[in-house]
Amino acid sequence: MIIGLDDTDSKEGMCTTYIAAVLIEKLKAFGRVEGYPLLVRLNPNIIYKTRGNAALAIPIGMKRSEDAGPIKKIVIDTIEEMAVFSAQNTNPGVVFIEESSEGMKKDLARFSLRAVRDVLEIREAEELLSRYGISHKGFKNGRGLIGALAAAGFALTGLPDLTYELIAYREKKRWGTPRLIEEGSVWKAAAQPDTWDTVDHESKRIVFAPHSPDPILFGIRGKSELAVRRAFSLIKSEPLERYVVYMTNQNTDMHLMKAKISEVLDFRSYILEGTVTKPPRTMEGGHVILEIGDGTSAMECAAFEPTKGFRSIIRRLRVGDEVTVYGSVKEGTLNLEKLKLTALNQHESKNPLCCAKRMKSMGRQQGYRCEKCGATAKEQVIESIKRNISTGFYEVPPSARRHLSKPLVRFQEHQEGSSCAR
């Protein structure tokens, strides 16, 4: 049996993940985890996500076929007792995937990718649950349904993609406490070979542990379970209540489609190329604006102020630069995740020099002159220019990273000798 949950907690506490951990513990008795439990990051764009967007998924191998009942039975109480049903946009759900069929394995394959890049209805997931026979509960308005059905697909199916992290739970006294960790194990933890996003080089900052009154201690990302195991040994902390390694599609880049940018919608996530057509510009607030287009329409990205550093590699794009960007697109423009800079202008128009000096403009179409000798030149003149940025992969932080964003130590280009922002 597939067990797939959402939509369990809300901007002021619990986690979806606390309730599969919880949930794993209990059905013990009815069986073991086949695998790992999935850690789903679905779109990241959706406006009724209650924080991260996460859905879990546990696969169970039953003992008996006749426990299905008291499992769906244990399941269910526990979301009743545990999810925080007085927040608006917690709408959960559960599903239970007890057999499937090549034409299900396909269905559910193509919905929970969308899941992750589209903006899907309760009604689509409902209609996969009733052609198939799903046993479910949606609760409130059973928005819960879609990404409690995505998770349960991808357990079906398989990633394409994957990760692993290692969350770490506190005793529920703790819950709404500081967090006490010993900051001098993170670093040494954070050196530790095939984990990410533990600390933030640049802002000198722990980044693997959240600050809402939420039961997560802490949540070590890496390439293997063996990777986030070896860090995890070396943390200092106050007790912990359990921990449970996922699966997960974090780190990924999952979201992201490649697209032109005339095809581009708000809500979604892409991969596009194009050439810088503006100079970037520093808004209020200290937020930067490129704008990027590809011959036939243009839209501006954005290098929000959490992004630091990042931002100085914008400011130092010209026109004329190639790029491929990436990120997320609300209300037209685009938040930028990461950047790669494929190809630079090295070359800039200048008034033609004479006498040491540069020749004056004598307006709009009539040509320079100089003002030292009288020379006059028709044009300007094309000169090579030095740039204090090279081509190659810019990622933003650890400390603004999305979930689902793939950091550059993930990528061949990076190990290649692509340039970071730090």
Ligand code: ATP
Given for the second form:
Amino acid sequence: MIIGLDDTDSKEGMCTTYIAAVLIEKLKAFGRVEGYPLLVRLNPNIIYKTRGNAALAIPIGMKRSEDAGPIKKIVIDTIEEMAVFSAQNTNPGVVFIEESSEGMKKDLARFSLRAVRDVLEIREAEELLSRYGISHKGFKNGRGLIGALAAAGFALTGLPDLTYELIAYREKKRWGTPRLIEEGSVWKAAAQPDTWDTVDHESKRIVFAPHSPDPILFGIRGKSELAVRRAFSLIKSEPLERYVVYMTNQNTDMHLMKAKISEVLDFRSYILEGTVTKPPRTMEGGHVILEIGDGTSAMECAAFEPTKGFRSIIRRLRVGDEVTVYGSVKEGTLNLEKLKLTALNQHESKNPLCCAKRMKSMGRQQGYRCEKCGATAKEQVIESIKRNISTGFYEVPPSARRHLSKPLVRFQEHQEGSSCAR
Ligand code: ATP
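Would you mind generating the form predicted in complex with the ligand now that we have the form predicted on its own?
Once more the chain from above appears, this time first in line as the rest of the complex follows.
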């Protein structure tokens, strides 16, 4: 059986991953978790999300003859006991996949991917649930059924690319109090291979622990269970209540779609190729805006203030540079997660040189004249310029990274041929 669940938490507390962690413990009496519990991140632009738009799936191995009733009861009772029903935006959903067919797998694979890339309606989840007779329960408006079905769908059909996260949970009595984690041990853990985003070297900050009052103490992200466990073994902290190693679609770029600028829609995420059409400008608040065009249309791309040093890269771009941008679109602006500078514009039009000085323009389309000797020229000249930036990939720092965004260390991993795809 695959149990999918979502939308149990509020900004004031709780966390769907914690409910999943508690359920994993409770369900041990009924069967083993098959493989890994799945932590999936869905469309990061969904307005209903509490924080990171997470949804969970737990695959449980049980005998065909066994009665699924008691498992469903425990899951539903636990959600009823732990979910923050009082929060307006909390609409829990749980699904139980007990059987599958090829047609159902195909439809669920499509639905799950759309939940990461598109904006779905509750009705679409309900239609699939009824078409395939999938047992489920939606609380309040039932919106959580979207995430619950998407997570269960990924558990059934597999992830094309995946990573791992070990999440450590706090003792209940400490929720809402400052987290006690020995800083030196975190830097040692962060130096372990095949893990990322534990610390931010640019700002010299620890980024693997949230600041909200929820049950999570910290999370370690990496390439394999071994890698995250190795780093975890070095962390010195307050006592843990429990920890879970999840398989995830985090840091895979699963949300991004290749498109032309004219095809772009709000609340979706894209990879766009284009040429810089306007010089970067810095806005009030320190946000840097860049405009690119691709012949079909033009669009503004933003490196917001929290992206820190990444903004200085964007400021160095010039009109005519060729780039590929990666990020989500909101209100017609692409929020930059990464940028690949593919070709530099190393030329500039300048007034011709004469008598060791630049000629002066004689007016629009009137040509140029040397103020000293009176010589004239019809047109500007094209000169090479030196640039203080090279072609290549640039990314936001770990402190500003979105859950789904693939860090550059993972691009190297793929070039080495050690893909995580299964
Ligand atoms: P946390 O990360 O703290 O667990 P959250 O950010 O995951 O919280 P939720 O409380 O799960 O936020 O709320 C997200 C809601 O949006 C859920 O009801 C989920 O079913 C729904 N949802 C997720 N993806 C989509 C989508 N692509 N289209 C429409 N609704 C979606």
